[in-house]
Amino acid sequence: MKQTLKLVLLILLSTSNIYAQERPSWAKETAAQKEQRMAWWTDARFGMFIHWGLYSLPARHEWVQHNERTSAADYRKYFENFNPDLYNPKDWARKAREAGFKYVVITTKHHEGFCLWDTKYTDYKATNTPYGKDLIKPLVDAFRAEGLRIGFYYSLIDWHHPDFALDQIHPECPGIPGKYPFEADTTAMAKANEKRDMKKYQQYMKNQLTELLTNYGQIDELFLDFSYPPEKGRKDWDSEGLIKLVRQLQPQIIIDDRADLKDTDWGWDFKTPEQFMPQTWPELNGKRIPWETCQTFSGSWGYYRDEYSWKSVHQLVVMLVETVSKGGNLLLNVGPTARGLFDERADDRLAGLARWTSLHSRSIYGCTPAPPEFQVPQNCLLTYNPTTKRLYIHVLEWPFKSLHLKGYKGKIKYAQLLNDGSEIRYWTETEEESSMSETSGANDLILSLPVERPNVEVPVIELFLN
């Protein structure tokens, strides 16, 4: 038994050593330099994600090719009919700016392998469709003109490339006949993969990333997506080689954590919880780390005509505030239609976000969690701007006439509603009054609120701190 345990421990240790890579010689950035590189992103807090590709034609999920086990031949009809004739990236960019976004991340290539730019390394690209033009260049120009920074999403997965090895999520993975639900025929899959060479695919990715990071000026964020070991991980992508290339081409760029290098301090810059809100600021080895949660208006990323689980404007505003209150960024997704428009449900949510952020942006940009000495009032979320020394109380449920702030005495010098700049008066209870209350204390403040709730999705109280 002891020998068995010893063997298991040796195996675990050897595996750990394989993946606990030493810092390569080219990765020389210090922690302080990394913090400075990421300063704009930490300040921005709010980015727009755009998932757009051939899957906008079937309009029933961006994974439709996988979900319906569609062959490349059958999927070809979407390529042959892709013609977003109403595409107007200037309109997209204007709506993004008005809604309060500070940067955009666009899917240059999703798992289906279709490329939105005029790449030299495949014919499976927008310029060969009926539309016939590069979709990325005008988007980059339009969003830059509106003052937004540019990010590129690039799929590590490619269901179209002939050298990308089949696996269980590949649409053309052979299945066991008559088996339901689907189960891969591993023997047939291994035989098919004898003709596929992931080394060639690795070079394909490097060639395409070189194009994307050379031909469109400064790119501020790179979202690589995604690893799923043991089937496909760092060795399959040559993740170190990819990251090294990216850093050489765009030294200032910020990279996500999906290249299967999370055990390094050089292979990623921020954590990416997807469709998930962490309970607290994520940590690694006891230290808080940068993070960005990517979320959708509805349940899918690509345009889904018949999906009805759309979040309300109120939910989206609360999601943004909660993310910032925990030290994170929100990357909120739009899935344009096959004709190149944001659908009316997306436009409605963007307009609602615009109404709120136009009045409350000070409580989001440049903000972070409140210092620990400020207790969060009931049914509220706090954000804090350390530069201006202002604390923001986002009131999720409007109380009747007053809001109790425990332990705030002597810490503020002025209070106002953020939406209209109107003063909020406050007072401290006397020792006699606080002694008669089970919940109050002599160090507490009482804010005097209007009876009627401000007509905004989430009212915000701005406190000027001493």
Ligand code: GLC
The other form holds:
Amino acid sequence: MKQTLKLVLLILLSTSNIYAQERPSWAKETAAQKEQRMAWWTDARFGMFIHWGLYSLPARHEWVQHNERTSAADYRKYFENFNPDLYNPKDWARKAREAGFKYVVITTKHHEGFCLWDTKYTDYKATNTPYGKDLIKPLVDAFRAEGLRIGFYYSLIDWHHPDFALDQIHPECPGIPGKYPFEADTTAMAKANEKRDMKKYQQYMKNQLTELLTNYGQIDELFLDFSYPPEKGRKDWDSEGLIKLVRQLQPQIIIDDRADLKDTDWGWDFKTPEQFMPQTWPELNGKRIPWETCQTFSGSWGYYRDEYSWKSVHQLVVMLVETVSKGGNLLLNVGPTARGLFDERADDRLAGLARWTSLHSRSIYGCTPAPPEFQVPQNCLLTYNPTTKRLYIHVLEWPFKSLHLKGYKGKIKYAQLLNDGSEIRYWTETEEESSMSETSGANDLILSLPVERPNVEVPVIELFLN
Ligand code: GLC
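Previous: the form predicted on its own; requested now: the form predicted in complex with ligand GLC:
Next comes the full complex, this chain leading.
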């Protein structure tokens, strides 16, 4: 009897919700269904982020309004002068496709509150600027025409909406006079907030998300950004209400983890390490979880004219490979200029990525970390395609003539360089030879590489597994 009780208790414990928040009745997807919903995204691996808004005019960070504590009145000049006369999303979409991106995520509204589409719920939108036209519809059409999936970034934070409660990061948060660096005057802030009603702001967000998720066809990713409890969190956004609405409107959509619902298994789909490379595939309760790292070309997300910390093409290719080698997606950002162009530094990086991905996409799409039995050779990164059973060795530092693969003997049937499909011969030492050798064992395999490094950013060796 005691035994049965123990067993029942054990079963109950193992099936009970490990998350702090109860799962609401509308969220009843199984783990297998979730995996299926996310399958295209997991395969795609590489998305283009686009941060574009009024901040592309000052061209000194998308947080410029906060950084410089600019009042709404002073910030207005960017709205009045917003006129991206050279905007041609077909051009962006072609470059994105050529660079190897499989989906795009565009800021429909950033923290500044300016809306790139023709929303009914505010005048603070592209159609009321000198440009006068909706920016989102032509972008969605252009990227779809190039075969990319569409994602929307939507800022939970809004420094323009009159009901959005002031807090420490709000550009108009009152400060203690004479204090430097800035210190919030919490009494003045509380007083000002008496007139602000977050309930109304919640409704505004719902209205806008309804527009975005109704008027532009299928939207594949939603990037809500971001929570900072205790100042602003799930209660302030009504996160549960938002997620419920979003899933009702677009049941297949994939949602990031920034609505402050990380302790649920229904309020987010993937983790979002920002400008950060995890050491290994991130886990939660012992299980690997989907993740997408968002990264910039130069540090800021919006166009920043005078930023000189641009990553090289090599760094970007390695970043993409490393992300896939750890089971993640890379969302790489471009910040277009106020004229509506990708600037020449961005174009240069995109062209470099295009050169590499056009030859090496097989080691990225549909790939994941190598099975643990395959040791990572020196100075290399591995990815693996479980469907085709091919293993990809990305050689970061080209060695002299041989690459030693520990314990690979008997596991492969063919090897080639991926950039030109040229055969790579390999050999193993006999037991006797290896007992005399200081470098390799009888189970190792030695690839015979050309002395000259293939002229690509990161050479890749494709191994056909047995
Ligand atoms: C941050 C920043 C923001 C950027 C975003 C991208 O939350 O506030 O400027 O849009 O990350 O992940």
